[in-house]
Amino acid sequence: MADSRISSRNVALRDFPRLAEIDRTVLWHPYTQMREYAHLDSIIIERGEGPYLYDIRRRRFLDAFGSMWCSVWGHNHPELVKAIQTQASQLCHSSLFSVSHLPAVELAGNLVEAIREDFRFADDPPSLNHVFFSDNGSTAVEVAMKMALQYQNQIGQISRTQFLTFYDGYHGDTFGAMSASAIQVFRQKFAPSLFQCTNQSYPMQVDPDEKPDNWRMNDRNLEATMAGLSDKLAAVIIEPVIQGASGMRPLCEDYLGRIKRYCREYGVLLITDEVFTGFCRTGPLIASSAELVEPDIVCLGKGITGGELPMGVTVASDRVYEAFSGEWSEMKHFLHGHTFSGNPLACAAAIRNLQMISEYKLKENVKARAREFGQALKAAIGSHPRVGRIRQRGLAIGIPIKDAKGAEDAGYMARADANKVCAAALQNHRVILRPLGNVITIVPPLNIETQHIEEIVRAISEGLKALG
């Protein structure tokens, strides 16, 4: 019997001109200037295996940006595929509005246990014991923001309606998440419809052995701002450990702990947006556990299903959860929900993903590969005159490309040089990278191996030749 997969590839290959035309004129790609895209060679992916993607023209590409930062085990890991297929044979979807279902119950319990394990060295037992499902990272943040507002209202703090966020932060593209974000180029055209948040500086620390010169000033400003708004703030929202979308900016060590201390002092909730940093991307399952800082609410997404299916999760502490308990007539129940919250297929993938993280010692692998990656990049391009100080936390890496004046942070619009390097890496080595402004980001699958690291580093090193 003929291999149907090969047959379908042959059909797709013969039909490439038509498919490419649809891709360029009908399919609208995210964060993409379609006029520019129309002049590029379409890469139409047909299948994935491990860290590689294969297009309909039978070309192989190394996915070095983890399909928008969500890949944990690479593509189509057989154990995750099997979990999804097994679940699909039993139940594809059932709403959580009126009844429950087994995968959601099992995942909620397993996730809470995994979080407890991450915080096992904390002085107090963790209280992140309540799991609310949505369907992507942005909605996980929306859930957290609504949860914080309703919490403050229901404990009698009705004037606490504001949020404190951080410059250059990114929390998603829905309206609440956009309001909490502070990358102006993403939000300026929607600004009239967004609500205002109070922004503070996010002190970046590239060298792990030194704190930035302005660290103490930032700390004083943060405390003064929170004290001044102590009767108005509902929550602080922060990306712990590293800001992703602003160019992989690592947070100064110990700063998250100080934020938590001020939150406790002034009755403000701490929300950590770990949609990107969580699920071992920076090392631990919960990134903030590295400093033993337990948030009141944590937002998760991307890698929670291993990167195979969409899911958002918002986990709340006992203190937050208890404020929603009451009689129906009091309308204290959380006023939020999504049709596909806790979809059984996504839950099944997430359950197996959690098991695999433990079975295959993924945290240890991330630590080892991160060290290896950092050393390889430093050796290959660390002294290049156009490369700034490499930013890294775990397997979240940013390589700033200096402009003609030597600046490393020219902003999102200044992408020309980094884009040249990424284009050369794609064309000459078939390594997929994506720049953020003039920062090349590397966010590979977390089970990446040495040969893949070498492949990525070589593509970037040779791609720098495109700068002349």
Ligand code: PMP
Second form
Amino acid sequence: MADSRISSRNVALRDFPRLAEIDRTVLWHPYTQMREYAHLDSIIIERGEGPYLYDIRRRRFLDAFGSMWCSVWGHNHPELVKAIQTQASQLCHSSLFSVSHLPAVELAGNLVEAIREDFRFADDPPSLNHVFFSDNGSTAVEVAMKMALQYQNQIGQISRTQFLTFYDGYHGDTFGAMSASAIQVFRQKFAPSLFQCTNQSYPMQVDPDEKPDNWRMNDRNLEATMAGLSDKLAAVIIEPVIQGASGMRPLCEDYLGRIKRYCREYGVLLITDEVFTGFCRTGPLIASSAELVEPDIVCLGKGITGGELPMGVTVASDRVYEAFSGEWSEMKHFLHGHTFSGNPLACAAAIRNLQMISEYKLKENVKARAREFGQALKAAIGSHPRVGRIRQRGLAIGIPIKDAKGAEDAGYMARADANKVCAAALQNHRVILRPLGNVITIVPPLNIETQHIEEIVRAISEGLKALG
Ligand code: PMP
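Form predicted on its own done, so how does the form predicted together with the ligand look?
Shown next: the complete complex, the earlier chain at its head.
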């Protein structure tokens, strides 16, 4: 094996073979078959600017999957970089154990205000007033699940120890989050070590104006299941608006409201996992606010720092928070915490990100760009014989590639054709896309411009030629 020490940050082109060797043999990439990766041409990124990433071989790539769905302003937006640099010159890290720090206090206050703004048309002002920090999306979910269990225990509902989740849902890769997830291929090898959740259908609605026929049946089943488990359920966990990892599956309109109603009726908490859908990916900051449904606990991650630094946030309602109040000896305080929870650098980025969202009217921009993107895709590939019904909410887009028999829901293992299209887009157009099974996903930076939309659409349209 090559010597894996790199002595200089100023990498010369001639270093590429050695770096690529380390990349293929030492660096273990996530969700990647390393044997397959070893045969690919390594793309080793050196810097980013806007929607583009530049590799050490001076090639430019358009980041159409937003660096695993988190990019809000593209890469290294100068205002975010400045906020991080200014914070770094003051304080890089101090924990939230025993003491507090300025950026965490400021962010917590601003976030709660921003959530309020999202729910301004609701009958009652939201009570999502309590911000718990962690450092990634999975931990934001893990925190929410522990919070729900401890809450039920402390209000005397000790038999409420279970979760209701949805088929094809994804909530992260830690054990609690994995238990709540239901994409079988991701979890089956761990299944014996996971705890059981009750799964319900997630009725998909592709066309915003056309409710699926099965929603009433799903709704009846959901209510019956929740009634049957009415003394056992601690919480329902759902990706509101659209399921991401299962291949961009939009949720039937108004369904979240039904879920909330049953939660109220049966004393169950509603946890919305907005790690992907939140922070304007589907429009508003809080995705559930689009239908004015207020969760009891909301999980945020990915775009919260503009996608520049890791952060997880779990926001809880007054009702949840109050159940944790007591004497120390009662041990009612929330039994959870991470060393880097609410890291000051990440907080500084998130504070600036929130300001930019309102200063640059990001929510309105997402709406306009989403419409533009949808129209461009429809015009270019909508009638292609291998393209199924394009799924989109905001700037979360999935293009199912039909199999030879015309089926468009072939599942995660049937990735060959979508993979071919993505590989062609990368090879010929330097557009980075990632297939999820047979679905090509597009999750661009939220400030994407017309020329980038055109570049991505062209890459996919030409890429489809790889299917013969
Ligand atoms: N929840 C959802 C809905 C997600 O899409 C993801 C990541 N794709 C996560 C949780 C986990 O986030 P992270 O990768 O930051 O752990």
